[in-house]
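Encoded as structure tokens, the following chain is the form predicted on its own, with no partner shown.
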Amino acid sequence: MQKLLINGKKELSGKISISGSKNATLPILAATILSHQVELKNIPLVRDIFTMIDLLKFIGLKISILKNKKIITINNTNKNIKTLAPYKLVKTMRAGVLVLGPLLAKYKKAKISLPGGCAIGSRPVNLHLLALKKLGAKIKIKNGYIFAEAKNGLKGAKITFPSISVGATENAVLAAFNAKGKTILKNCAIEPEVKDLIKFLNTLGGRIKIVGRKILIIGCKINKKHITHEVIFDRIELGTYMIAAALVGKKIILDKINPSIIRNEVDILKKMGVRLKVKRSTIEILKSNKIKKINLSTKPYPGFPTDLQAQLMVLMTRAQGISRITESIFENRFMHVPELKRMGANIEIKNKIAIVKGPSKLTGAEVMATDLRASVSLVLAGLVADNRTIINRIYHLDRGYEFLEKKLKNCKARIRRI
């Protein structure tokens, strides 16, 4: 099994270009089953994306990759469609489930693998099942698999959601795209990669407005046989790398990027201390010395992103006195916290607050991950930590961070793969 080594107390400096959305590119390759041929650009060469080409290719689209130049191109017009997804190949990837809102509108059924157990909490799909009823889909749930039908095709419903959920958000707009009459979906997730998906789906041929927290579909045909897209860029990478840089950074810049859509982390960044210049399609991050204590609550889109949490964690072990972060989003989101201690990090766990006390002076161990963004809060911590850190279990970095070994060894860490 491979682990990754890092050599911490390295000063970094350099420039890190940002790959594309991971968490757009998911929900865009599923609304390709909706389409005829389409063109993906910018897409990140991560382990999740290829398991939904896998699964996609099973349903019975033609990919093909061209790697060099991060472009995807699907092809749907295979008579011969499956409307499964098996567990093989939704068990490692909960985003697995989004096929089934685009198999149910232009197919008219769709079984589809319950996602296995997630490292960071239950995530039920009730919300998404909750939508496609309201749509006029009947579903069933056994032996593992959801099964859903909709013989005479899906109608346009007002649905409300009692809580937000991207994924739900996702497979409803999804679902609704042809379907008969008008959709209203309110308490949506407004999330960037939402907005992309949308963005998608309305060059594709879609209807879809965005107001606020609700999302009105009118249903419509594909009338258009090839497009292009462009994926937004991964804003979850970019916080990761600004984090970093904060933490051992003399000068990092970050490039291929929107600030407007980070403006809330970059003014958390900027309330603790960390020094930095936002420009057009660029961030510059500074050597910080004085790191300052912040509270805060994870959100949904604009809020904080609980994807950010672990990594924020670590730099407030640098500041000065007692920093507090609420996870509101998911139940089980602190499983790094015991590897963080065993580094030398002060930190309590209270319900759902974390409570950091700092500065604490983190030092080298070996240490376990156990979710993705889990994992590259080790690494943060392992490059600012005296000594060496080894990481076990680092396929999950794999799943979401394209070439990050690469990325920040081109900005001088000591860290490699074994």
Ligand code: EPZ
The other form holds:
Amino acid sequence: MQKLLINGKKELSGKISISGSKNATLPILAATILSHQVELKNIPLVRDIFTMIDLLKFIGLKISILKNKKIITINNTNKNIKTLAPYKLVKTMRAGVLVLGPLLAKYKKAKISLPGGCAIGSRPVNLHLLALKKLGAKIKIKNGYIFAEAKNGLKGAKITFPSISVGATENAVLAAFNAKGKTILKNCAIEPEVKDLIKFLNTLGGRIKIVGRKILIIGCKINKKHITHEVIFDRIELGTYMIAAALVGKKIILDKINPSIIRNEVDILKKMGVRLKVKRSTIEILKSNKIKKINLSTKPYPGFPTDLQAQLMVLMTRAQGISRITESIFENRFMHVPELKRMGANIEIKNKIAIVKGPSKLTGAEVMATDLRASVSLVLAGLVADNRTIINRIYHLDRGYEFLEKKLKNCKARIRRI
Ligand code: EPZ
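Form predicted in complex with the named molecule, following the form predicted on its own:
Let's see the whole complex now, leading with the same chain.
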């Protein structure tokens, strides 16, 4: 098992280019089931993307990756498509469930392994299935699989999600893409990744519009032309490196981004005393001496993202006074806290609120990663801690951060994989 070794307290300076968004690429890859010939650009070469590609190849799509150019080309001219997503491919990457909507839309049936839970929660898919049933699918759960069928195709419907779900919104949009008639989805997730999926689908001939938290879809014919799409940048990777720069940066420039979609995160870091300059396609972060405490709760977009909660908590350990962060999205997303406490952080959990007393001096330790974002919070803690930190189970990191060590080493961090 590989580990990451970090010698902390080194000031970072330099430039980091932000990669394409994993969470935009995954639903768009699922959407290529609806397409014929596609070229996707700015793809992040991270493990979850390769897992999704393996799943699409298993289904029968012809896929090639030009790694150096970060381009994926997909050909879906294969006749014998398997409308199956097997357990072995869904268990490691829950987003595999996103092939359910497009398989139903195009082939009128699908057998999808129920995605298991993971470290951060039970991760049910009831909202996905609720939407598909409303669109006319017959759904049965048996032997750990979802059996879905729509013999006469799907029919547009009015659907209100009881709670906001990124994946359920994406699956519903994918399924309604070519349903007969009009679909109105209410109380939708409107993350930038959902918007990028919709942009891709409209390029494919879709007629989809977002109005507030409503998404209107007029079922369309799937067009056969060759399409190209450039995936948006990864706002969670950007937020992660902004926090790294706030912790140990002297002067860090983050580029290849569109700052307008992370206004909320920028405001929160500014409130905490982080010195940053926002330009057209870059953000510059300068050495921030005094970090101020803050209280906030994770929320669906445009609120503060749950995927940055663990990372922000490390910054809170440097703040003067008591900060509080409430995790309102997932039921068990404080797995990083015991590990941060072993490094000297002063954090107490009361129900869904983490109370962080700062400033606390972090010291290097051997720690264990449990999920993607918890593992990167341990990297951030290692960068700021005295001495050496060793992080175990870094396969979690490799699922969602492209070239993490290389990007940090380019800014003079003392980090290496062993
Ligand atoms: C997406 O997961 C992201 N993953 C997650 O990022 C992110 O944390 C999450 O959205 C919230 O922003 C991808 O986009 C691939 P949800 P998703 O459905 O769609 C409950 C990362 O680190 N829920 O918005 O699975 C659910 O349990 C990952 O990159 C139901 O109850 O999240 C959770 O409490 C981690 N029933 C809440 O809704 C359902 O049918 C939000 O989940 C679906 C979800």
